[in-house]
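Presented below, as structure tokens, is a lone chain in the form predicted alone.
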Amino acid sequence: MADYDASTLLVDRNLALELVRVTEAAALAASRWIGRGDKNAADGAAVDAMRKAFDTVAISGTVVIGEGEMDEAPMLYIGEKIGLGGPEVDIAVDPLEGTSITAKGGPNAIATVALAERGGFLHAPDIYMDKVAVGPGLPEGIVHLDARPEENLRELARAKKCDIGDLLVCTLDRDRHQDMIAACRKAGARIMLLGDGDVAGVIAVSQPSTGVDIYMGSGGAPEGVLAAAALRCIGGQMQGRLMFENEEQVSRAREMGVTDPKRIYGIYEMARGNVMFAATGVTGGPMLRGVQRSAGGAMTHSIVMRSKSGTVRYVEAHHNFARKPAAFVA
């Protein structure tokens, strides 16, 4: 993916749309389980559909962020080879971000995929990552992971020429964030609490329509890499630091190439080179509408972006199941 001529650019553009078909397949399958109270069934349906969809994509892909190790996940496991054959790329997936959301019929569940040239993604273990992210058009280094929440808010308000009270902070609704939330509120900022789905939460900082100014807090490290890939394409700043609970996790991370357990990773360290990102809404949220099913068909709403061009496309697709290949009918 490093050298581009006219034919390679065409393949690149086509591949971006192929990624949308992959996330559409996962979202359609998961949508059957919205509100049915079974998060494992929803996740399993999304994983199975996404894996089948990858069989139609002209890549030689390696899953570097997926559903777990080979002995933990039947498919889309770390190290699995996927695709029909073609450019050698690394793949990061979350077939259903927001399994509990989907099971409860709540907002903001999405199916996501990111693609990078070989070696482009941080091989993040399945642990927590502390994160901070802001949108595009701001001075470099305007926020820092080691700064206190009120300091980041003060600098961000100054850069945006607004009051701290005008800022909206997005974070996961978790007990571990109580002190941070209290500090933000004391400083005067408003808070948007998410039940799940911090990939969408991070991406929200780059979308003016969401009203989100900054994302703070800890969530999954694999989701952090997916979010970094999206911000690489759409614009913004992000920092992340892995959060280890024991020496076993540190040892596992070292096996995956992490040399400094305390390192703060910048956005270009989490997602390097040419990157693509695609997501399809499963349930509706600020960024994407959810799957709308009808007799014999469905409508999906997706986003696809490429770091090389900086292009962001929203795709509304109308699916006629009567004419759809069997592998994609959900």
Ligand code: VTB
Contents of the next structure:
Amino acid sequence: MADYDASTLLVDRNLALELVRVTEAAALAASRWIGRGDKNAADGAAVDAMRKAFDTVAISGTVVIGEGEMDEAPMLYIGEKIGLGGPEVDIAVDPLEGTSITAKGGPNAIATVALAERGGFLHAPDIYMDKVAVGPGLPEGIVHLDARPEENLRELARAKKCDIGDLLVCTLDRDRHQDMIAACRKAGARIMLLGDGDVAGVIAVSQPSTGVDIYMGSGGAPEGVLAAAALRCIGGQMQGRLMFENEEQVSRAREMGVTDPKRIYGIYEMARGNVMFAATGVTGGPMLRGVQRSAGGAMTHSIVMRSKSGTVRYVEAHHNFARKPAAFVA
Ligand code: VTB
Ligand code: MG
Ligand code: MG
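Return the form predicted together with the named molecule of this protein as a structure block, the form predicted alone having already been given.
Full assembly next; the chain just shown is listed first.
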């Protein structure tokens, strides 16, 4: 059992549940736009609602993974101070992870937030990150970003005492993954291709109910940090490497504190110290159900967890719009 200080514990615990309110608000707002073909409207609604919800949370937060730079994003931009006042924390947000999926009514869109002590998150620029992740309970270093897909699959199958054909790989359905997908298929593995949403894709490795054994491939770097925060809480291994496309991106990242552009980050280098993670389903997926709207209300399904205790909570909330403050009715 870990030592604890009762007052910090109370703050942490309450904060974790406050975070769910924040992701619920974003998911409820985005849910109005499911399948309506307008991804920007869905995203805007989620950002707006999440920003408002943060005003009621007792933190002195600084956004470090957000919606962009101050001059290009009106809200939740990098460096923005949020919260009612309280412990100094860093915040990573993706108010709607899966804008296109939401616009099409596809699966796996989530509203998500992570929180760390000051300086806890890698300040990931908005570029791609190459990622590999596996679930908890496996020998440390069992998979590696520099290993070929078939090597990672072989090692994973050996550790899980199964055939490669029993393994399910999850990745984004992108042309840039063609060679990796071909290598996995040649090795005999099965693949789940996602339209979008690699935060949920990476987290899936830690959840037996999803059937996913390994995540491979490149996606957004900010999404990589959010996924790392989640795995810090729930267990599992992940490596990430920023994928720079030009010198300008490299120097921009240097300004944000990235000293070695080729570095492979482990999970603790992306999300250090005590972290918390919350997500609410917008559209349904294997981990979270989507928002269900009905007359005068809605049901949301969320996950919230803390690295310190390792407790994972699923929260099913029934919202009664007639009794919610007007500002939070979406
Ligand atoms: C992924 C996915 C996101 O961006 O990170 C992806 O999880 C990466 O970019 O939902 P590409 O779409 O260019 O591959 C999103 O699709 C959007 O943030
Ligand atoms: Mg976003
Ligand atoms: Mg995103």
